[in-house]
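Have a look below at one chain only, the form predicted alone, in structure tokens format.
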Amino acid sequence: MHIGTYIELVQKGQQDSAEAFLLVSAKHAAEPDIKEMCKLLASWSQLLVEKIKPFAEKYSEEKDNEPDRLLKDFFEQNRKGALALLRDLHDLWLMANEANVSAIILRQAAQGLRDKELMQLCDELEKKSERQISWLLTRMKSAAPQVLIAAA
């Protein structure tokens, strides 16, 4: 059984994206909301992290660290200027879808095995990252015509 790769995605890709959110809120907290706004989002994916660790003990856990891969990629770079805001937020968005398709194919396999404590999460945490997705997508069609048209 592989449920437990999964597990360990979604795991890792929620406590990946909390810290990739707390970087953003930090690096960026001169913007009137991505201080806050990133800081709730990120509370939301470490809750998440806690409520899977018992499922992670029951179908013993297997590791990967693909996620981990993701926030060096993405978060070790040096960006600075308007642009940097901008491009911090597309790495959180895709970021953040990674961890809802994860979710998705996790609540797959969830149903197959008829595990209801297993499909309420998988739900938490695709509405959770639906709604984190949808706020990274509005904030940065905010900022881009500002950031690409008019900084220079």
Second form
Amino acid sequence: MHIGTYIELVQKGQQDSAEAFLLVSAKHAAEPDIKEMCKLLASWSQLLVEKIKPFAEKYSEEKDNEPDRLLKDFFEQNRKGALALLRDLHDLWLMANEANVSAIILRQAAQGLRDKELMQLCDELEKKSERQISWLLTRMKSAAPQVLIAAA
Amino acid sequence: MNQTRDSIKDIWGERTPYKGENYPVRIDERTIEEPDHWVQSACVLCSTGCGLDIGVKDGKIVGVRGRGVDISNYGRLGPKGLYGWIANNSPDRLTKPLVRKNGKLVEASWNEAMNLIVEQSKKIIDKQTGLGIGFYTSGQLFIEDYYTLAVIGKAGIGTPHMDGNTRLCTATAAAALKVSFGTDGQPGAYKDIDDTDCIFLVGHNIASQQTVLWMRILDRLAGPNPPKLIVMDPRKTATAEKADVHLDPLPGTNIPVLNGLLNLIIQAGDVNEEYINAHTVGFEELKKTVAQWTPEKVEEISGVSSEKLRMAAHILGKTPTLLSTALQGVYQSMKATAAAVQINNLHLIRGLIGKPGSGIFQMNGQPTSQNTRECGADGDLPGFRNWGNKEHINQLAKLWNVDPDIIPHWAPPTHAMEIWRYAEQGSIKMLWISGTNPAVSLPELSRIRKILEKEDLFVIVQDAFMTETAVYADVVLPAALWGEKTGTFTNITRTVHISHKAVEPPGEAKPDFDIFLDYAKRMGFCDKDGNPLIKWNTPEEAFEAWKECSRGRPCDYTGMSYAKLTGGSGIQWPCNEKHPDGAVHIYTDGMFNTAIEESESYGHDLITGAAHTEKDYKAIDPRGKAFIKPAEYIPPHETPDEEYSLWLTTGRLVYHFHTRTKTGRAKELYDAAPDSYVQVSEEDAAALGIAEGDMIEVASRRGSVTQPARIGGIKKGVVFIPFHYGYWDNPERSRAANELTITEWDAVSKQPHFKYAAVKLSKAKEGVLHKIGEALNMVNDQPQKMEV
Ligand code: SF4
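Moving from the form predicted alone, what structure would you give for the form predicted together with its partner chain?
So here's everything in the complex, that chain up top.
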């Protein structure tokens, strides 16, 4: 079984999301809604990391050492200027989608194992990442025309 | 001079006790000379919208009297209504356009001023499209002005950047109504006061804000079978003084208290299951969410005693009819929309909506803010249309004969705070401010001043006076005031009034309507066939055009006309073939505007504000059932700490409207409340060694103000400063409450948070400031403990 590996991946994904949201919150603190909302969304991911812990332990035998590939791909350059906000939100959106799809996949396995608690956790993971995605999309959609057309 | 009472001293006048039908008429009047004729109008100094007649003598306004036939007030008027008109005759009215030359504002001709605006507009559109232009309007204009402006912005320039001061006062009302019922539109009517068994006032100091509505409540309280009164407010206001139960939550804790009430009502089995099943979706979620809010937990977080919470829940759970209202204590606080929606939920789970005695007033602050929402001058689309619904966009495109793609609908419209942010960042290059005063009313004023001062921002201010904002303008356009132009507007219970022109505007001042028309002509805005985009020239023609836009929508005006609105009472929309005389209630059959074709929005995540999509909505389309949406509690983002140890909340006084641009120019109103102050609890005052009248420096992380102290009538740990006072009549001392407030807003309604900030208090240095405090104390004989 590889489920342990996958749980770790999901956990790492949430940990990375939490950090990334906090990064964007601090970097774009001049946008009051971004600052506070990213903090809140980071706290959701942080809480999920804690909630995954018992499952990571439960299935700790079932894992191999596949390297993760999340945060390091994003936020590499320290972007500046009008585009930065849009690009950073875009990266967060990709991360949240990654987290979302891993939750869906994990839930399949949880169902196969008839692990009701893990299924419940997966539902929560999916729901929370959907809400994160939905906020990111809304915010990007409203920022896009101004950034791409009107900003210097 | 004729005056039926001294409303400065006797704010609410004599009681006319009653219950049920036939609310007694009481005509309030104040004229300084005998008018030679009277002209029909309504008051524009709060959202009550009292019908009144303007008394005119020799071409000048000499007074007002209430209209006995009007369903809004049956003749009554409050102090602002009785005195506010004096501002029209003020000697410092703007009478000529001004243009900035070499750093100074100098008089110019209309031609010169308008040409300059047109030249700038074209230059900006050329380079940045309409996205370089923003409009920031008011809750003071008329339907005809707003609708014209909306069409110019949406179909002429094609900018999504159109909002206004109504974002600060009314956005949450609209948002909460949309969330629960599918579209904007108040379910109830003032008439509900006549029959109701219980009134629940949430964050709403109605005695001070809507004096005439409060008179009606006082008359019920004095009559047979008075209603129970429950008031939720951290201050012991004149409203709270009359309450059977006064719930006094700490700032930012509305959701815990409301959830606690809902929980107790559900626990007690006081819900109307039949109504819930037939007319709502989402009850189970609500039940689950509020279950954790036991009275003890509510007390711990909000400071409201569990005993009082139980008393209130018992009354709210058993009352056979219920009228609830909400205002800034909800709308300008944390998670505003989510909290306002809980009030809707209370009515839905008890099935108390759309019938006599049971209504909800999601109040507005300003008199005509309902119309910015209806006409689309606040970013919403005209006629409560949904920017996400292609069919709605096509309807507008057809009506205006333009390509649908010119109408900005790719994302939610830009809200006020974001417009200012774009101006700050330099992507909005022209900001047209009409009829409002953001340099006093927006949060964090030092930031707003910096934006207004920006070299690369072309600022147009259209106003009747040289406001704190106008001094920063590049062009100042002198505007006609109420009484000097004809138009219509709608109060919070959908009642439409006509206000006829009574006198000529002073000098070269022009109605806002004429200014917008002139701009459209000079810009050459055209429809698809090359005909002028704006096809009307008079207010009445604009009203007819607006009627067409409203046809078939919830706010249907098609059954009204200038003639029908003239002579009698205001009329409540919908007014059409089905309801030729308007409708007292909407949603009488428990059918709401939530069907996908009808709804004004596809909904939001109440916590993040994320917009749901058409696809999301289709999955849950409740086809006429109301949404019950629960709310999680999120604590405010700034809370008192060791350094800034007190909560600041801001608010209004009975004698003033907004930033006193008008009420500050009526001597009696000015004298009744000449200066700002900071209200501190006895406990905090004692701890800090503060005595009544001491000059106190109040500082937040964003600025500081110096105010005389008033002690008592407020919860420990909280201080209050009225937000009306700026600098035009007193440039000496930093005193605008918004120097201290936070740049932050509700995730759904985007209404800024004026109701909490962390501050610290210290005694100001002795000297001149101390004397101001003493002087103020002498002139101010208002009761100190009962806040009006
Ligand atoms: S209650 Fe409002 S509308 Fe009525 S007179 Fe007073 S200020 Fe004017």
